[in-house]
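The chain below stands alone and is given in structure tokens; this is the form predicted alone.
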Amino acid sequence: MDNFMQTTGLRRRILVVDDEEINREILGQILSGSYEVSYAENGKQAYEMLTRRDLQFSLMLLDLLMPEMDGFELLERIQESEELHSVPVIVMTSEKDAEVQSIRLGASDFITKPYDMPEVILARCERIIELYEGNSLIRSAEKDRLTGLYSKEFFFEYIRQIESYNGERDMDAVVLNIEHFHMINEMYGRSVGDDVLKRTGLSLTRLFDPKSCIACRPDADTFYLYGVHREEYEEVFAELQEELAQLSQSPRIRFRIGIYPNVDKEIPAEIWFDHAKMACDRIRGDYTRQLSFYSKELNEHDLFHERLINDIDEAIERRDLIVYFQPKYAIQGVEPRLRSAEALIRWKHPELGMISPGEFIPLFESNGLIQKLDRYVWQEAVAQIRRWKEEFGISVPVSVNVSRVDIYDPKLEENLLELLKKNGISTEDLMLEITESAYSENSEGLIRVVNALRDNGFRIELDDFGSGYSSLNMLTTIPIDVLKMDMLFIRNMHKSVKNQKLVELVIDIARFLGVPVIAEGVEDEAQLITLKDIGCDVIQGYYFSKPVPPEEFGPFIEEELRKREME
């Protein structure tokens, strides 16, 4: 700062307040070589100069005994003003008794009359200006300008100080996020968004006692709280929600809150809030919950998922992901006949062992990585169809999943056709499974994609029919070639007459539409017999085989070839 001012020729301004002209002249001579000096004859005149917007003072030298308004009264008025508080004051006095009262009123230093040591006066002025400018910078960095809460850096520093004196007390780390805050700025304007942030900061200060809790705003729409452990968060944040709902000309505000109760003092404070934020992010978009509590179990689960996300590319490259195949059998003849297979992914992790698809498939569906997984399965399935054709001389069609992300990929058809061409097989060999959830998200878009795929010769299987809410409606609008009945129908089929009637109803619907039905999850002969009697076309499940790796699927094909030879 000093270097900058010297280079640019700027000089700090000092206000000398003394009713005696000779004193003003002496101080002016001492200071004018280094500073711009202004003068006032009494406290009233000085106060008027201090409050002028065109004058900015770095220091005031103040005599105490003056007419109209003395130095003590001026100090009192400065104490009452937030704007004037930043101007340091050096009191000029020869009375020791006045020093104590001046300190209580905010004076920073003293210069003893008479002014016979110019170097000392200059040195004291330089030191006080330097200290106050440094403190001013610290104060400006300490608080968030918009909300008045601590800045992130000072927040964590104060936590460390609190813990150095109070390390045994149970404390909580809380992260509060305003849901979809960017939409508030876009829809209502930045001024409304700023008002929401200000009111949130004020409400947090009111609802949480500053003696037992500190708060900061680390970024745009997030707030951190660190305070003494408490149980009644539901009530406190319900009150905060209600307060913000009363804002005029403002949208309905919704908060998400993550809480790490009784933080582990053995780990750094920053990690406490990482954990609380993890709990907060867990309920993003969940309008049934507002609070989420961190626990070690949840953390381990989240770390496990993060590990899977990080390892997916390496798993594909090292072929730790293995495509298994489960046979499907037509059952309406004298004996079951191999019709096709379904490709199912398995993950043999080099460190974590076999990972259930129930762990990684929903995870990848939620973050978009499912498309990468699907493409890997398509490549492996198509290559395996080609190998079976080369080894056994027959084609075994394979069903592969086409996720919601894949459906709306503009290059879906191009990629699939290129894959088939590369392996020398046709669209008859690869069946595409879609789920009704894709229909519920964008029915018109799904219908366009399905029609285009069928025009190219692909057969479409509707997977997990009956597991959602739009099944009957979608059957009247979406063109399909096969209906796959959800395995829950089969699992419950023999538990009651009503359950069996539901299975019969699904098969009747498929017959009306002119498409075959595949029943998933068939595990015993009784289910097989019932399904055959009521007209089910194809079954899949552990009754015939669990999903197996490619090298174990060969015997099913060999058995089918023997049956064909005997015909």
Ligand code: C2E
The other form holds:
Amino acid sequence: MDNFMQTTGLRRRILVVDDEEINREILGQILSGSYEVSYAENGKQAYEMLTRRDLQFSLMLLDLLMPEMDGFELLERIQESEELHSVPVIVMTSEKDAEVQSIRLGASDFITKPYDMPEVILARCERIIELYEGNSLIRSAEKDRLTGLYSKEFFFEYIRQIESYNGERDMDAVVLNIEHFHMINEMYGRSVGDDVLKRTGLSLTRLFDPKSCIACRPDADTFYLYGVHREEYEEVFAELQEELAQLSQSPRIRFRIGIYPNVDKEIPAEIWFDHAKMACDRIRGDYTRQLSFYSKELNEHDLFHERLINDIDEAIERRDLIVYFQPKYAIQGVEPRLRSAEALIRWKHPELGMISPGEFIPLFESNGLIQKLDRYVWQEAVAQIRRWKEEFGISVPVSVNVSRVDIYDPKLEENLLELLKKNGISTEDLMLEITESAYSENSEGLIRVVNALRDNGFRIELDDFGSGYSSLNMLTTIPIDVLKMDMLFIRNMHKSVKNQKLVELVIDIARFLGVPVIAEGVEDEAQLITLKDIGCDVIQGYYFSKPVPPEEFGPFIEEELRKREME
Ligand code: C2E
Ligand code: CA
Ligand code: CA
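Starting from the form predicted alone above, please write out the structure of the form predicted together with the named molecule.
Everything in the complex follows now, all chains and molecules, and the chain you saw is the first one.
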């Protein structure tokens, strides 16, 4: 502690409370060589100063007899208050009797008037401060046996003390984690794991000057650092990485570091490290990055995602997740005819409002929750097909999106078939959209699954075609029933002749494969006319309708029924 205070140029502050100016002056002279000194003329003033958040006192020297509020009353007040209690008090008195009473009221020591030699006073002040701070540290004093770094409790206690003397300084909170540490333990044994931790502790103490930075190991493979703000971390952590790489017979070790620079002193220290940890966690498994900085925006984004993950079950239960339907029209006849619909999820969050699938689908795809959500959508879609059938007497085929996670579920087929059976729906009526990028990832495994689905009668639409990297060669080997051109083609179609040629090329590919083409994202009539001219079969887009809730879809079916009657 002394080291830290010396290097940071900090001095403890003592409050001298005495109504006589001469006394204040004498004490001031004695103390100001070693301490910052504040003064109060009576108990009332002192009380006010003690409650100020910007001043932290290490000690109070208190006269007993004063106007306005005397020393006894102040001591009583301090005893009643939780926060003020933590300042030790030395009472200055010339009366023996007063000592007993003030001890009862919590004073730690006495200085008798007239004053002793200055050295004696100074020594007593020092001793009380040391004792007091020592006690509060000892309560939590414990070092981590393995690394010799502080224990977590001590670390945070230490931070509180540093902060009470040095609230103004810019400080950083750093969390360091050893990637895949459990693997090191499993593959090389615990003693090697322990050794890695020990070496890390040693290196940290060497690389970060203990005079301006403290460290602890809060749990197995995580280290916390709290130190004076620095702009540069790359180098020092590169050095740490280097040092550990040089250990002979040791596994490859990789650190992941999260930094919360210039911590906000208004929030509790534990939260600083939560923030740094959050930054650290967001680069888990990312081998291109070792350092990650906390920022408010990133944090909000993460919290928003966390919220969505937390809320998904309830959203399904409360039916805040609603399946919308967007019609697809066959356009090659005299007039456009309703062909089918795509089921698209919407989230009406009771507090966050409408959330777009673009926000939560990628998130749920990355953590596997998409499976739960897709299953819900399939159920809703199949139930809706049944209801339309009952209401209108015709079946409107619906396509649902199938994510890559679903594809590797060995029960995919079984679940889908059971769902259809329960609702009395055939595989003709439920089409499956699989995005192109899923094909390029694991084509062999995927082809097997898709073949099995097709054998059972499901039709597969290759979604977002042209957005990924599937080679033309691959197209001839993957089994599909419909090709869905990526929306971008349509958006750019009228921007240049080349772009239109590209759309024609996609349609040629579909012809070559012998499957119909769907154009997505068709918004105006000009696009429709061009697409009709160049032979596109089906169109989906705002030109006909945005995705709508099921009750708004009814009129599309009624219109189709009218057209059928006219035939
Ligand atoms: P997608 O499967 O390519 O779906 C088409 C997206 O284009 C939908 O966005 C749709 O609303 C939008 N769209 C349709 N016509 C037009 C148009 O004319 N102009 C424009 N600008 N956009 C149009 P949405 O509903 O926001 O869905 C975005 C993506 O989220 C979907 O892309 C799909 O990948 C995913 N998604 C939506 N619902 C589900 C679901 O239930 N399960 C899974 N796994 N993914 C879903
Ligand atoms: Ca789709
Ligand atoms: Ca699409």
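Residue numbers count along the first chain shown, from 1. The shown structure was predicted, so the numbers you read here are calculated from the model rather than taken from an experiment. Take the two forms, find the largest set of C-alpha atoms that superpose within 1.5 Å, and that set is the rigid core.
**Student:** For Glu41, is the CA shift between the two forms at least 2 Å following rigid-core superposition?
**Tutor:** Comparing the forms between the two forms, which are aligned on their rigid core, Glu41 does shift its C-alpha by 2 Å or more.
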